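In the form predicted alone, a lone chain appears below as structure tokens.
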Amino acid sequence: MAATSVVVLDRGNNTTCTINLHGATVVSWRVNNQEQLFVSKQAVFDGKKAIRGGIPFVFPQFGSWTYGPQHGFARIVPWNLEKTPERLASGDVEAVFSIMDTDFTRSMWNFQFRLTYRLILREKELHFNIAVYNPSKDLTFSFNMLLHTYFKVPDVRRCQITGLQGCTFIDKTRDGAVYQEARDVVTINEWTDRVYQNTPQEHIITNVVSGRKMRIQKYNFPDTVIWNPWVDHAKDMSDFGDDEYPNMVCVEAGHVSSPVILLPGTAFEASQILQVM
């Protein structure tokens, strides 16, 4: 299959979702023809490098990894289209993607696993249902998982993110120092890379596309990562334009500050709903 095969969910009314099978990366989500996700103009679609933007799937590692690529292998391997896009009785459209262990994944992470990723495109919502299964008879494994969502915004300095007040966060811009968030809304005016812990199940981002609000609802994702490389670190990335940082914000639902421990024969499920308000 070509490096950049894509699958399109089309709900009608110019509401679509496009998934690149390289990493099962959601590369476009349009609601009434308005793009909600940021993809860098310099993103590479070579079937090797992770795609810079959209919603890369981080598994089984978050951050740098001794045994393999940063953020794990899920975002750089070809996924299977388990179930082709199908219209449900509700009018919504569903597709299912999956990966399982291969020689390549076992060379970095020597465990059997199966991961399914179900997407449902609704009128103003995108639903993500994820299941990780451990088919082993006797081996337990642990992992991190995160949806590295890049939201498209007109000016990140005007966005406010709710639902973080009182949460502790790891500040990766300050050598991993831990702080508590005092603000009722978080704003971004500098290089930001924070792992907020034990966050509530809902966040709202204001002033996304067309001045609207984006609601993020999450289940079994106890962490929320907020990231923007700002001008200093935009220059460090060959696949990200030096001037693109004002037009994106990453608000990422994940299970990363502590790992998921998955016993033999058991499954872990998590989900996210994005809603344009």
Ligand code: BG6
The other form holds:
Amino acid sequence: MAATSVVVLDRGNNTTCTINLHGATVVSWRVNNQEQLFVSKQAVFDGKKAIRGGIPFVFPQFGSWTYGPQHGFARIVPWNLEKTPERLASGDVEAVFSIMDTDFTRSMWNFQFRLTYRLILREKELHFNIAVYNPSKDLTFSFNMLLHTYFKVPDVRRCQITGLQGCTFIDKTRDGAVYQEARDVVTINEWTDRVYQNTPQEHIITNVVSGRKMRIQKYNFPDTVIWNPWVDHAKDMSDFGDDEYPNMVCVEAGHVSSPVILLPGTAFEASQILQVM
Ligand code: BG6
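Show the form predicted in complex with the named molecule, please, because up to now only the form predicted alone has appeared in this conversation.
Now the complete complex, all chains and molecules, led by this one.
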């Protein structure tokens, strides 16, 4: 299958989820015909560049990387469709994607691994179940992982994000200075790039599409990254329109401020549930 071919989960009632096999990037999630995810009009689908928007899969590195591309290789490699979309007894639709090590991945990160990514589309929810397995008999590896979700919003300045009060955060817009969040809800009015640490399992974003709320629930993802490039940094990206920044907010569940350390023969599991409220 070509790197940029897509897989569609169709639950009926115009509720669908589309996954591009390039990076297993979720490029669309429609609930009753309403798109929930932002994908830039300038996004490139060449099977090489990471797709600008939707939900890129960040692994095994978050941020810049000495041995390979920013945010790792998972978002720029072709994934396998392990299980074609199947309707469950509940009416929900499930599909499973996977990657394992190749010559290309070992050239940057010389470990055997197997990564499976199960998506389940429910009426108003999208579930993500992830497992990383270390098949080695003697080598331990460590990694970062993050779901780089771009939510579509009418105006980011009107969104409020709950669940961050009291958390420490690394502010990447201020050379990585560490602060503590005082606000009960976080609002965004400028370039924002923060790694919040030890966040609770749930966040709610207000004023997403159709004036609704989005609930994010996460398990085994201790960190939450909040990102919006704002006008100046939007201009720095060739695959992002200069005027698109008000229409997106990235709220990213991850394990990034400390690595996951995976012993030989063991697995790491994490999950996320997105729910339109
Ligand atoms: C965020 C990072 O998760 O991703 C930002 O915190 C980064 O620093 C952003 O700019 C987008 O990264 P990329 O590689 O997709 O342009």
